[in-house]
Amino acid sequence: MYPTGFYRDKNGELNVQGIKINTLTAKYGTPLFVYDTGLMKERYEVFLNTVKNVKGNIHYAVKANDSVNIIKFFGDLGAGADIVSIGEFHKCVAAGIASNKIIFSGVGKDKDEIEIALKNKILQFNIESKEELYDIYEIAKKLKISANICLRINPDIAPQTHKKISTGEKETKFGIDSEEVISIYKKLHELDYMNPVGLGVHIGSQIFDFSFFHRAYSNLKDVADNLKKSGYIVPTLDLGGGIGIYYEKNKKPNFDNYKKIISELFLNSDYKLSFEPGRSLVGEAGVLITKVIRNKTNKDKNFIVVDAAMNNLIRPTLYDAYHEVEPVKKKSGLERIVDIVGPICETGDYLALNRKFIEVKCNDLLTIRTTGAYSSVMKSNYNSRIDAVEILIHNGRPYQMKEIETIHDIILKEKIIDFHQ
């Protein structure tokens, strides 16, 4: 047995499933993304363990990390898909995960991803709106296909996280107001190939105080149970995801807090229940190591360049999202408060900062901590950069997930216009 995560060996020198990070950097270069199997493994089985008394289905939040490989891993534990585009759909088919076990979220579902997911039978659609109920009825009649629909609601709560990832108040584009819900659902009854499964809710990422996670289901389970009242099925209830973890320090999330909630609300009832964790299976099992290319120090300012930039990683400033930094190999020596910056023409392209910060030297390693989830899925070609390798550390071997594009791949995209014609 491997330990799990990523860990220093008695020389200081880090280590994931019993390999040094520098031996895999010698290997496939810098940047690199690298994911250990082992703790989303660890993840997901405390997740499952979480919400298994209380008849809890888990569906992999794609977006968190699309990597084929990653869905498939889940996949092979058990675990179905959640999605929100129909490319992570046909990255699901290409992972092994069926249909009939995929939830189709999202508030702008085109109608030829509809007619796509119809077709496929999918497990569910979250729908956000009754237009777009009736782009799908439409969609369902002309096909002659039944589709399982299920009513996203905005209860207006706002969560304690960042702007950009909170979901549940009435002035973002996410889900159905609550005073409307419950004539859409009971429209849905009067549609032909409409098929009503549920409720859902998620209102954003990164939560900690799990009384708004208390407060969105109850409201769920109150709008449910008046339904069921009025003499309507309600099967399903999504309660989608949303689970802080912890950047700044080593800490589990938590679970055990988690658990008490869903158990208070639904251990008794006879709903069927949906959870898309997507950042709390993955987010802390991946790292990406990058090359220090030089210091560069003025007069008010000490910068550390390195070869990983906000192409590779654009949380820092999408997000002013923090991310622990550290040696690959333990130092010792003077501190000093630097900026961690990479080399792309923008102000924004940095990693870190103003951060207290061993002196390091040009070609040392360093690695930025808790990087599975929201990192690599949102990379781009920026600058004309390639992407960094991606590996997954699997029972102590390395696997590399993708081929990379060279640049001159990439140029050969492009068609190229003869301007003298």
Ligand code: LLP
The other form holds:
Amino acid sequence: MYPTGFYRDKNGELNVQGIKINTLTAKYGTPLFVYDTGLMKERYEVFLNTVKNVKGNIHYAVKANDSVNIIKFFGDLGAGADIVSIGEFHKCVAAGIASNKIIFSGVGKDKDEIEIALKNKILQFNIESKEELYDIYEIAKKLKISANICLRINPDIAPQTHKKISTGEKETKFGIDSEEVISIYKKLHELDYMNPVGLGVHIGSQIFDFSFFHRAYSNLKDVADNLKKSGYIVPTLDLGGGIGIYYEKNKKPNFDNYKKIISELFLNSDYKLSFEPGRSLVGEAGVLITKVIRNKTNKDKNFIVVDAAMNNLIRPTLYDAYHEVEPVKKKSGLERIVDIVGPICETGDYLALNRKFIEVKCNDLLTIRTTGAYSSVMKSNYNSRIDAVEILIHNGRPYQMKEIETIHDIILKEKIIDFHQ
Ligand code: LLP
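What's the form predicted together with this ligand like, now that we've got the form predicted on its own?
The next block holds the full complex; its first chain is the one shown before.
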């Protein structure tokens, strides 16, 4: 048996499930994403154990990594899905997830998306505004199909994460004010085709101080209890996602503390809970392998220029995110302070800044860790760069997850205009 995740063999070379990373790059080239289903399964099972004391269902947050095979992997383990677009819905269908296990979140569901979701009888709509609710009502009435409605509360909590991924403050576009939620929930009962099924909350991503979850969930529960006291039925509470993972230390997400909070609040309650983890299931299960193009020194500033760039991994640029970088084969030697940068023509195109890094040479391979979530899924073809190949390792075998468009495939899709006509 091999250890789960990415580990070094006795020669200091990075392996996954008994496969050397450099045999993968020899076959598939770089930049290359590699995923380990062993770690994905382990994280899923830990999460399952975390919520087993309470009545809870896991809905994998597809936005973290929307490759059909990754969705399918979690689906086969029993997960439902949390989606934010009809594109993600179709991917879930392709992955074999039943519609009645799919939660539709997001502030901008358009009318066509709502219609498709309704016709396919998804589990529930997580509603972000009364305006959205009105659109759903109109469409449900037209189609004569009942919609299961869950209202997302905005608890006005700032969970001390990066401001671009903090979603529970009242200034953000997410959720509905708690007071208003009560009156909307009551009103729903007077409308045909509207089936109120509960309330939800999601305060952000990459959260480490779980007292914020405690506050948000208590707030949610208070509102739900209040509605129940007035005679309304609130069967489900959706607790969202957001558990932080460690990009620096080799440390597991703190599922135990999360379990304590969930148990404290919900152990003896009859709410059916839904959870929407994304990053904590898949983040650590991916790495991005890149090749050194060259070293560059400019006066006293050192750069390592690599063949991965912000079009493959935008997190450092967008959120000042830290990702561990290390040579694929352990090296010894001199260390210097470097910026690790990509070929894209923007100063913001970097993968790591001011890192103490061992001297490397042209064609050396580097591993950028913890790129299973919000990495390849946020890719672009900026600078006419093609996508990185993505390999899933399962039961000791590599699988290429999708065909990569060559630059010629991309050009062929452009409709060339004759400007002299
Ligand atoms: N549920 C809802 C309604 C969400 O908006 C999100 C994430 C999740 C669940 C999953 O949260 P997680 O367990 O993955 O933290 N691109 C950013 C992260 C954006 C998160 C968006 N919403 C990043 O790279 O850090």
